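Okay, so here's just one chain, in structure tokens, the form predicted on its own.
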Amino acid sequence: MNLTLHLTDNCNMDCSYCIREKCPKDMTEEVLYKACDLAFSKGPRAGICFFGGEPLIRKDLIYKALDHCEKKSEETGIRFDCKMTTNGTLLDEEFIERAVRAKMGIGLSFDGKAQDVCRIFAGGNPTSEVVEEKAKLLLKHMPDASALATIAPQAVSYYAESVEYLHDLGFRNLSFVIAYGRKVNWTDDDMVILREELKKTCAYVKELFIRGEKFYIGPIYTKISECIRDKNTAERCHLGLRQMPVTPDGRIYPCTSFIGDEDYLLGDVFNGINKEKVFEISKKESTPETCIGCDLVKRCTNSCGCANRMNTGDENKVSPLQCTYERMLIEECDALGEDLYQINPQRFAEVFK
């Protein structure tokens, strides 16, 4: 079982497009333990994803919680694995060496050039300097840890120049999403340069791909990778029940646009999961009405119900922004693939396989 706990609800980052609230709620141990041990209890293998706010601000329950998994994977045989998404501020050389032994895959959220425009400390300091140096330290340790970033309109100009930043810095897994929700406002003129930023970027990916670098960068791979595959996209998550996340005080929701709404709560980590709860979400159409029978329906993501909710304030209603940005992406990547296979394709294979 894949299980998301918020081990606290505070941040020491005030980000512009931050849709959570920030408080100082921490899990308590009791809550930890009792979720750890929820994720051993079905399936072949148990997944933790140390979140927040920013997770690192408890250190200590990180600690704890890996040492009771893997005493309890030891114990039963079952394979425990485990990743973190931080803002990287709070990262040193004790907590890197001991995500190495436990394998903890770390997901760095990094703007790359547009940083200090929407990511900033509390307060209002600006973190691109101290962020730089704490992904260095992890490339250091972790040369396959992945970068996150996220473009607001405000950024957008940035968008490829912090693909080939991040990419110098270092990293060779990158993910870039746009910003959505209450507190971004995408104008036409934004995405007029938010097109003319994904040629770019697919241009610097296809120079990569010609000298024969491995890089990967979500969702552009994505997105040829799963059209030469006939893979559709809406299979890889139908509100969230893969990855649930657990609150600090333990309730268990199917995604984290969700958390708060009772119609939607799970359980929690003391009772288990309602299973009733469970089959009743996951019968709901995954589908938005609006998008069957789009010739796009298969490739983009409006299936994702979490993302829906937070654009539209409905979990079966696709934002005009999202559809128009899915289309681009779309358009854009499948131009890119086809120049990469002409160009080399037993390479192009061997990558997007």
The other form holds:
Amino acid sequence: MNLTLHLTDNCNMDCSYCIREKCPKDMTEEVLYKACDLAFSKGPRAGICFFGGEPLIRKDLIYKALDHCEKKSEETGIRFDCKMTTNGTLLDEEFIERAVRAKMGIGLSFDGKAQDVCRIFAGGNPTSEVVEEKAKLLLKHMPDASALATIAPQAVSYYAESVEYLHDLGFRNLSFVIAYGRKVNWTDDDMVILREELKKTCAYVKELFIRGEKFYIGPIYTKISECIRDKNTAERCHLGLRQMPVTPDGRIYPCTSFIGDEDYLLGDVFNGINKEKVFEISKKESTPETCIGCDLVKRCTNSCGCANRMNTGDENKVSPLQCTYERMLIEECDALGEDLYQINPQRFAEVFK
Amino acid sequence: MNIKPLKEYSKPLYAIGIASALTALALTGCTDPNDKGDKEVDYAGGLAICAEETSETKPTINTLELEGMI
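Next up, the form predicted together with its partner chain, please; the one we just looked at was the form predicted on its own.
Below: every chain and molecule of the assembly, starting with the one above.
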């Protein structure tokens, strides 16, 4: 099974949109090994995502988990996959080399040109210079590493510029999401700018497509490819039951935003997972009432319980922000899709199939 | 900003037309038309929200069972 290990609740950065409460609580080795064993206990593969806080604050735990899981994989024949989401500031050559040996996928949280608007060190210093250097180091060893950007309203005008910057830096896998939650306040004016930035970004993607460059940017590519494949985006989240977070003290929840809510506690690494609880959650209706009857119901992320909970406090209630953003995104992505298809249908099929 | 259910939306032409392009690819023998590929980023988004980025599909009871959740 897949588990996301919150190795620590501590972080060396202080991002303005971050809703996690920082505290000096780290995972113990006992919890770590139990969690790894649990990942191997059921299912055809074991997947671990190292997460935090900032996971590289506890690099030692990552090394121990990798050694343990690789040994376990050899013994059992069960495939082991791992990945990590990091702010990158503590990356070094030794760690990256170990990560390459483990075939770890690394997602670097990096807001590009907007980095210093929201993502600063605890204490207030900017992080962009440090992270840019670390990004170059990462890409040298892992050219397929991903940049994960979060766009907050105060940085929305940097969206398109950031896409271009991250591409020029060497990233070929980008993920751009907008910031949700109680710490951000999107206005109608911000949404107008966001629309313009999406248009500029789509124009840039078109340029790269014409140049024949291999480049992936979520959510744009996802929206187009899922439309082609007739995939129901609304069914994708389901409260994260397929990638459950494990807290530093070993408790297991469905998704990050449910951590600490005892109604959603699924179990712990010592006693295992409460199957009835998982069963109960997996059966929950996931389409918000306001979305039933909307023609885009299968194309938008209305059912992301995590985002809904952050925006409205209720996993089954979509927010006006998300609805507005999704409509805008689908419209711009479809316009781009039509353009690219007209330019070169065969290449379009190769890229988006 | 408001919640506005959309009506009279029709599937974009690129999504309809691509079936023929995929057939063409299959005929050239370059690519398996059944190969869905998987280029999606699915890192734990946590605070950054993984709404767009998880590659998960709705887990049916059977798939949950297969993956060891039940």
